[in-house]
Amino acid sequence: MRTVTCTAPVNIAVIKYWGKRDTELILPTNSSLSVTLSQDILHSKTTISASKEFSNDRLWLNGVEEDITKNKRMHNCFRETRAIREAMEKKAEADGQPIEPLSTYPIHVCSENNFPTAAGLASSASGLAALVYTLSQLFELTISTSELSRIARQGSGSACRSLFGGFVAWEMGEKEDGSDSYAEQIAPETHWPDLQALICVVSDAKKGTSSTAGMQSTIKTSLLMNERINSIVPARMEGMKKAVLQKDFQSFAELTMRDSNQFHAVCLDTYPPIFYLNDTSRAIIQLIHEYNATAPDGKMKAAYTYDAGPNAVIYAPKENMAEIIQLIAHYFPSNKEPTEFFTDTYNTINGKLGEDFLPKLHDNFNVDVIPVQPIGSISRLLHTKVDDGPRVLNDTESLLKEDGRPKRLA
């Protein structure tokens, strides 16, 4: 039996992917660009074992066995990686140096997220990226990460971006077979160490409209969508690449917020409309704009973005993060223990959470921009940073026992 365990990160898009021009191959209607966040905070972990002793392919997700035959997207990833391994085996045999026929062995897959699934926190992206990357390590595939991203794309569109660290573009491509629709790294995680992120978990409940259903409904019914696809996103992609390469936070922040707003505008323009944001989400938007408006030099200090869910991701330079955390904690109080409410990975806060914010803000800050929200409006704050792509773990981290069955079941 051969076993490999890997983790893959969450990525949060600053230029959003929304809509497929081909639902089978998962080819997008527009290019997108994302930031890969630290796996120390959010990740998917996958262990895969291959053995000729197994009777059939099996899959466990978060401790529950799933019918692997009914998961077409996952099956696509198995099929593509096995085909590459099979070609490698045939070539090795032809060269007189045969390798183990892993492509013929049944496999057992066990995968876990350390955060809620289907809650708008990009769980499908990290989950499918972890699956494909682990398969590539298991089968010892000798292909580039961009080539591997084309396989991950067929599992979950955004998963192709989670195969890289740093700043990642998913180029939509033009070819019908999807061969030119892949992800590539724009800049590594070491490029802009000053940029950090604060995730405000507004709700970890499963969202009412899935991303897959939502984007196809938008494509069919939104009159604004064509304008976004054809006239707006191409220029924004170029602008965002330039902002990242130049570490220009002002351009990065404005493009990020504008694109998030417009993505949710086309959701609202969908018929019937799709509401991913809630009152807490909108209050965070108001607060960040007020915070930016009071900067003495007129420069923006933070930027929000929302994927298909109510949870905010706030990007900001490292020097601003302490006061942003205090600002959010003041207006969105919690009755949880501070360590349970706020994951302070980088020892950002010295004083009491939520109290030390007013003295550091500009005199013109309007403390009444929003009322202090009901306790528990935000369930968790996660302070994180731009970080690396998938990681290979050692054998002690395996989710499977020596017999190929999960160590933990729900």
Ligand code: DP6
The other form holds:
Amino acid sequence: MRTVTCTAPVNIAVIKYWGKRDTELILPTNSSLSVTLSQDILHSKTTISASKEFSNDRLWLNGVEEDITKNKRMHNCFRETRAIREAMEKKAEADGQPIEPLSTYPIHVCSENNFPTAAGLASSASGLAALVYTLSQLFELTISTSELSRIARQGSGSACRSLFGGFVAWEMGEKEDGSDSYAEQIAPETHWPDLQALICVVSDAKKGTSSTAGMQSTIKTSLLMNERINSIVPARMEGMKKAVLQKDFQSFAELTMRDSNQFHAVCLDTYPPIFYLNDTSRAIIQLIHEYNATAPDGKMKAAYTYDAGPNAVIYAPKENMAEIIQLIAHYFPSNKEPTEFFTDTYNTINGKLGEDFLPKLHDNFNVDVIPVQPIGSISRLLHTKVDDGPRVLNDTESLLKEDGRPKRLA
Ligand code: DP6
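For comparison with the form predicted alone, kindly provide the form predicted together with the ligand.
Full complex below, order starting with the chain above.
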């Protein structure tokens, strides 16, 4: 039996992917760009064992066995990686140096997230990236990460971007077979160490409309979408790449917020409309704009972005993070202990958190921009940073036992 365990990170897009031109191959209607966040805070972990003793392929997700044959997208990822392994085995055989015929062995897959699935926290991206990356390690595939991203893309579009650390572009491509639709790294995680992220968990609940269904409905019914696909995103992709390479937070922040807002505008323009933001999400938007508008030097201090759910991700230079956390904690009070409310691995916030405490801001800041929100509107703050791509873990981290069955079941 051969076993490999890996983790893959979450990525949060600053130019959003929304819409497919081919739903089978998962080919997008526009390019997108994302930032990979630290696996120390959020990750999917996958163990895969291959053995000729197993009777069939099996899959456990978050401790529950699922029927692997019903998961077409995962199945596509198995098929593609096995085909590459099979070609390697044939070549090795022809060269007189046969390798183990792993492509013919049934596999057991066990995967877990360390955060709630389908709450708009990009669980499909890290989950499918972990699956495809672990398969590539198990089969010792010698293909490039961009080539591997074409396979991950067929599991979930945004997953192709989670195979890299740092700043990642998914080029939409033009070809019908999808061979030119892959992810590539724009800049590594070490490029802009000053940029950090704060995830405001607004709701742990499973979202109403899945991204997959939502985006197809937008493609069918939104007229605004044509403008987005044909002219707005192409220009924004160029602007965003430049902003990242130049570490220009001013441009990065404006493009990020505009693109998030436009993505939610095309959701509203979908018929019937799709709502991912809620009152808490909108209050955070107002707060960040007020915070930016009153900065004494006129410079942007933070940028929000929202995926297909109400949780905010706030990107900001490290120097502003303590202030932003205190600001959020004031307007969105929690009755939890700070340690339970706030996950902070990299920075220690000195000072108070909570409703009765407002950080010292500029005089122009309108403290009544939003009322203090009901307790618990934000359930958790995750302070994180830009970080690396998938990691291979050692055997002690395996989610499967020696007999190929999960160590833990739900
Ligand atoms: C709003 O990658 O989850 O997060 O390809 O159908 O699996 P499928 O969709 P998915 O869509 C993500 C959409 C988004 C924006 C983004 O991550 O770019």
